[in-house]
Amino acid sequence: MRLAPSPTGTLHIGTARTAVFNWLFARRQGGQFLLRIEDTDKERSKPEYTANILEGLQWLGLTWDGEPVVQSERIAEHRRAIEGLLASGQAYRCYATEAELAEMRERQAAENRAPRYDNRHRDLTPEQEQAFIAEGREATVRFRIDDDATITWSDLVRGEMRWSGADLGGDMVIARRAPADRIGDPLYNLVVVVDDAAMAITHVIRGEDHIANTAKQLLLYAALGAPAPVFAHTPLILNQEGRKLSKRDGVTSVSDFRAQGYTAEALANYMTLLGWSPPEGMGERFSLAEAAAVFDFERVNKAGARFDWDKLNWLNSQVLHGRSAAELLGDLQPLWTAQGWTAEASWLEQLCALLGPSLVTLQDGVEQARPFFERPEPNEPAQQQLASEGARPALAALLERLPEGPLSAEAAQALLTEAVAAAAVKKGVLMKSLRAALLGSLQGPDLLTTWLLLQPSGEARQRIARSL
């Protein structure tokens, strides 16, 4: 099995899901999960995208076997394959200009015909070819596709597949335009076949948008005398409207999800569920290793998989709620440090223990921690509470009795009881007012623990005094 991303952008969620399925199948079958960087698009491929892809796969836990193959380093092999096809007559040079091809497509559109190359230069005589060369024309290389050919394969997801050669758009370009004495840059369908054969790839698992490419590539495997791999075409990832997930839907790259505070465990778990149904009794929360033990293509759906944010959020919350305070600190401390927030490790761990049960994403851990590091301005409900009857006397009575330094939970409860009695108010008035004073809001984590965390530094005293 191989993953063959193009470094023309960051690691897309669709590519990552393909990687997950390849990895699971390879581990279940005891095979190898290989990585090939398809960087033959010179203009759009960038080293930073390659780095992003590698980092994203490693973060997700999708380790690959051996060193990644870099496709651009194999151009000589690709050209040799094209030379062989030219020598055997299975490919030929096409001298049609861009203007001629554009005119052909316009005519087809005007006649309501599907766009396809009309194979006009398939059978040029040597004299015709020399005349084009004398004009200074450059040539692409095209692979002959017989309109009468029938291409079939047994797909692991979709069953028996059948394509007609007439539906493949005419003879296929396998090398870009170049002077007639040279072969231009080899193109996608040719190079993947050559590289898959060289890497002894037995299974190709990829999205259903590659089905037409598979029909073309099977013809090339046969022409090159290479064994064809087994194919599995997985369903596309769709948005809530049933359209292919795109940048218009917000985050689409793995690095985007990571920046939003999703964990590798939850994202890998969720991607496994995008098109695959776990066996009965397994549930929807599991590790990659657990999924690999039971993964097969009989449970992969043909229909597109709709992206469900609620399910991803639930999975992520379950992962975070299962973290210990120390583990959560490892996740959150870099985010807090980036905000300029620092404190002793023991205090930070206590804060993690307080916030952990309410987190959905790690970014929630930033926003929920903010009032512990930055003194908040009371929002409108908090201001109304601080201005309500009994609030000021209750807080003043508490402040009058509040000692310096740390407090135990028992001592804090006793102080609350004394302040309520002294101010002659209900305990709820003091508790809501204390929350408003400490957090600037009537919503937040456990109040007593919050107070005990802010008390040792004197911050609790200062916030109560400010509210008065």
Second form
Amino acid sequence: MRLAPSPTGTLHIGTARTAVFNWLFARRQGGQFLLRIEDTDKERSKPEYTANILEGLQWLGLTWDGEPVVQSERIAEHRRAIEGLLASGQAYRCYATEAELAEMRERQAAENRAPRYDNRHRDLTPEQEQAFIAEGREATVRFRIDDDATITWSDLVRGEMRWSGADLGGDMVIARRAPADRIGDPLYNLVVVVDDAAMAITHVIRGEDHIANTAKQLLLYAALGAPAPVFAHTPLILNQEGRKLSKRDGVTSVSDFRAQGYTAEALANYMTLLGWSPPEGMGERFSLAEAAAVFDFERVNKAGARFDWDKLNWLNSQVLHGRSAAELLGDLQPLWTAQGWTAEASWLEQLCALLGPSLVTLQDGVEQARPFFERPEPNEPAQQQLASEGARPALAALLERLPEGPLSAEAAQALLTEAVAAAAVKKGVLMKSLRAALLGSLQGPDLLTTWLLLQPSGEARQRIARSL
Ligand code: GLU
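Next block, the form predicted together with ligand GLU, ref. the form predicted on its own:
Starting with the chain above, the whole complex follows.
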């Protein structure tokens, strides 16, 4: 098994999901999960993207075996394979110019035919070749694809697959245009096959957008005399409209999900469900290790998998609600520190215990913690509450009795009872007003705990006083 990401962008959720299926299958089979960085597109590949991909996989727990293979370091090997194909006549140099090829495609379009290379330079005589070279023409290298070839494979997801050589667009370019005495940059289908064969890959698991490539690659395996791996083409991830999830859909990178406060556990869990149905009785919440124990391709759907935010949110909330306060602090503290928010560890942990049960994402843990670190301006409903009948006397009665320093829950309850009696208001009036005074909002976590957290620093007193 291998993942072969191109470092031309950040780790996309589709690539990460492919990584999940590779990882699960490798673990289930006791096989190896290898990583190959396909960085041969020099203009678009960037080291920061490689770093982002490695970091994202590690964060998700999709650990790979051994060192990542770097494709650009293997170019001599790719060239050797092309030389071999040229020597055996399975590939040849094509001298057609860009202009000639464009003209050919225009003619095909005008005749309503699918664009394909017409194999015009497949059988040049040595004299014709010499003439092109003398003209100073450059050449690509093309691999012969016979129109009457039939390519079949048994796909682990899609079953029996069958392609006709005639549907592959004519002889395929395997090396870019270069002076005719050289071999230009080797291209994707060729390098993938050379590398997968060298890495002894037994199973290629990748998105179904690669199906046509698989047909071409199988011809290359045969031509290179290498055994072909087993293929599994996984369904694509679709957006709400049922189209392939793309950058236009906003959050599509693993690092974006992370920045939005999704946990690695929930995201890995969710990606596993994108296209795979767990066996009866397993439920939808599981770890990667639990999924690996039962993963198989029989339960991978052929149809595209629609991205479902509600389910991801549900999974993430389940993960967060299952965290202890100390664990949650581990997640939230870096985010709070980034806001400039610090306090004693035990106080922070109590805040985590308070907020934990209502979190959907870790970002909620920032927003809901904000009024504990920054004095809030009361919102409209809170202002109305503070201006309503009984609010001021109730809060004033509480403030009069409020001691300095920390309070126990029992003492706080007793103070509330006394203040309610002294101000002759309903308890509800005091509770609502106290919430408005402390949090600037009528919504929020448990009121008593909120008060007790804001009490020791004197913040509770100041907020109540301010609201008066
Ligand atoms: N570098 C290719 C991609 O990112 C790899 C495809 C494959 O898995 O063979 O699409």
